[in-house]
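One chain follows as structure tokens, the form predicted on its own.
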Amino acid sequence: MIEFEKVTFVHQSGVKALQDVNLRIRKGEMVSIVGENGAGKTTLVKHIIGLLKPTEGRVNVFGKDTRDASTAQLSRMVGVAFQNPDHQLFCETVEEEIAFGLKNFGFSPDVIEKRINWALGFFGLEKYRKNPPITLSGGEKKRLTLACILAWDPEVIILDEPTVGQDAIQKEKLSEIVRMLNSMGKTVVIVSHDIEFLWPMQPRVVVMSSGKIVADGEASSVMNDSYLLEKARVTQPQLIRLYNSMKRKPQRPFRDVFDAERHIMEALSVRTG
């Protein structure tokens, strides 16, 4: 569905941001892209919707070569919430912001109204319906960009640093949204430094460093490779570090805090029983 074939991208300044990238993302996958600042993560995402075109190689999205497709055509299939929401918000009110994409994609007025109401309610933005987006907090702007995207229901949802500015409750809600979308067969790609947010969802993990993909696999395998992560300057999840520090381990690393708590309580009950 999304395929990078030997993609290299060189900025006008001469900086090589991607180097010989090969990547295939299949329909219905949940994929996280991790790596330090400047690793090439956002550059890679911009190639998926045609904002950037490969200097060498080819990017195919739903069978379309992105060099031959407009960003508008690709955006109907692929929705992206970028790291800085101010780069995506430009309408006078919150409801107009959500309606903008729906109108451009040809939805009928009654459908547009229903989807606006759903998006405002789902993301807790109803009270800001008539407010200018510029007056929202950073976290609220993040939720608005996601509301705009989900309103038109694309096949692929890309989230670039979605947890920045979000409190613990909103992070949990976002995690539930990602799981829900994935269970519905949507393809979800998450670019994030927030390893603790990613780990419980157990996505496929793609590690980038200096414009290259240096690892690609299941979270349980990639995130347990401390040498690889240290070299790519990616933090290992705390639950894996806890797991590796234990003398008596379960068969696999803890998936979430509840999993860890359950194992520890069972171990204590055996000792005191």
Second form
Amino acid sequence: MIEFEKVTFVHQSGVKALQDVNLRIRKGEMVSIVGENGAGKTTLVKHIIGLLKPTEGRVNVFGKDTRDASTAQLSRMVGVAFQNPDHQLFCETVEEEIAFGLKNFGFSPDVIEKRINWALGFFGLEKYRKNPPITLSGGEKKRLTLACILAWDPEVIILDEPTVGQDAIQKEKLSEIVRMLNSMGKTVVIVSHDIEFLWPMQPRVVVMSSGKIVADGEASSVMNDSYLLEKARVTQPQLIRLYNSMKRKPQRPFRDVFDAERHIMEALSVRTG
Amino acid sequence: MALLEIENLNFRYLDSEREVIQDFSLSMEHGEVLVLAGPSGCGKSTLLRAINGLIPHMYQGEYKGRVVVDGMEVAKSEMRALAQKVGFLFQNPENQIFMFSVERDIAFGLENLGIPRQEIRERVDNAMRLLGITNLAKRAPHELSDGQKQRVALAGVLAMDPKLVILDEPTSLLDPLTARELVYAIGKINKEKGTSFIIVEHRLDLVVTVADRLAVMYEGKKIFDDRPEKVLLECDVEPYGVLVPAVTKLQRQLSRQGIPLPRRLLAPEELPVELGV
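Can I get the form predicted together with the partner chain as well, since the one above is the form predicted on its own?
Once more the chain from above appears, this time first in line as the rest of the complex follows.
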């Protein structure tokens, strides 16, 4: 559905931001992209909606070469919430902001009204309906960006550093939204440094370093490779570190705290019983 | 004398209906590292402004109570004088660095204070050494990575030799390893120079390793304020929007089930050893 074939991207300054990238994202997948600052993660995302076009190689989105498609066409299918919401919000009021994309994609006024109500309610932004987006807090702006995108219901949702500036309650909610979208069959791509946020969702993990993809696989195997992660300046999730320090390891690393607690309680009762 | 004394502070912005800070008291000794946590909109940023003097000097509103930094009452002192006591590192270092070279950038605040050249040189060199960026001295700040920029901005703050440094979500834009290096640097500066820190963070796994205290704020009030292990292992902080690191949560759950465990925060590698599993 999204295919990178030997993609290289060179900035005007001559810096190679992507180097021979091959990546295939299938429908309904949950994929996370991790790696150091400046590894090329956001550059990769910009290629998916045609904001950047490859210097060499090809990017195909829903069977279309991004060189032959406009960003508007691609955005109908792929919604991106960028890291800095200030670059994305520009309308006079919150409701106009949500309506903007919907109008552009030709939705009817009554559908637009319904979708606005849904999005405001879902993200707890009703009270700001008539407020200018610039007056919202950083965390609220990020939620608004996501609300705008979900309102037009794209097939693929890309979140660039969604947890920055979000507190525990919002992170939990975000994690629920991601799982819900994914269970509805949406393809979700998350670019994030927040390993502890990603780990319980057990996404496919793509690791980038210096413009290259250096690893790509299941969370439990990629996140277990401490040497590789160190090179990409990523730290291991706490629960993997715990797992690796156990004398008798269960079959696979703990997905979450409850999983770990259950296992440890069992191990302790066997020992004392 | 305490480094920071906040006594029954109440603050309401001119255009807001409710008090953003409510009857807030906090005392900090010289050399302490305090982590301030709490959900978005709980008043953390307002509190920071009340410490560095932006409140009441730049933001107007209804102000009750007292904030005293190193013997200087904030409401009655000039911003310029306060700036020498309290340093502030923003979330995004790009708001803070702007000169043509790293060393010029770090020296900027000192030049404005009219400090002799030789002393500026020494302070800048020392700040760069503490943060491990001496090799970047001649580089242009805009060419640096985010983590490097963050350290340059912090060096600029430290060169002013403040008693207290406030960091507002310093690691949120950094990759995990860079974030860990920044937290190590904070710990080192605290030990070597005795500088105190207030760190606002949502992500606690890194910062609690250098913290002496953890304060939790909710709807303008202080809910918890104690040693990090006390707050995280003995209190229920989740309803107040605090993210408990996975292994700490596990340690707390196991303790509550009656399994004997030490009362300090255990690293992921330590917990299985303590449990013998």
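Numbering follows the first chain given and starts at 1. Heads up, when I say rigid core I mean the largest set of C-alphas that superpose within 1.5 Å between the two forms. Everything numeric in this text was worked out from a predicted model, so none of it was measured.
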Superposing on the rigid core, is the CA of Ile264 displaced by 2 Å or more between these two forms?
-> yes
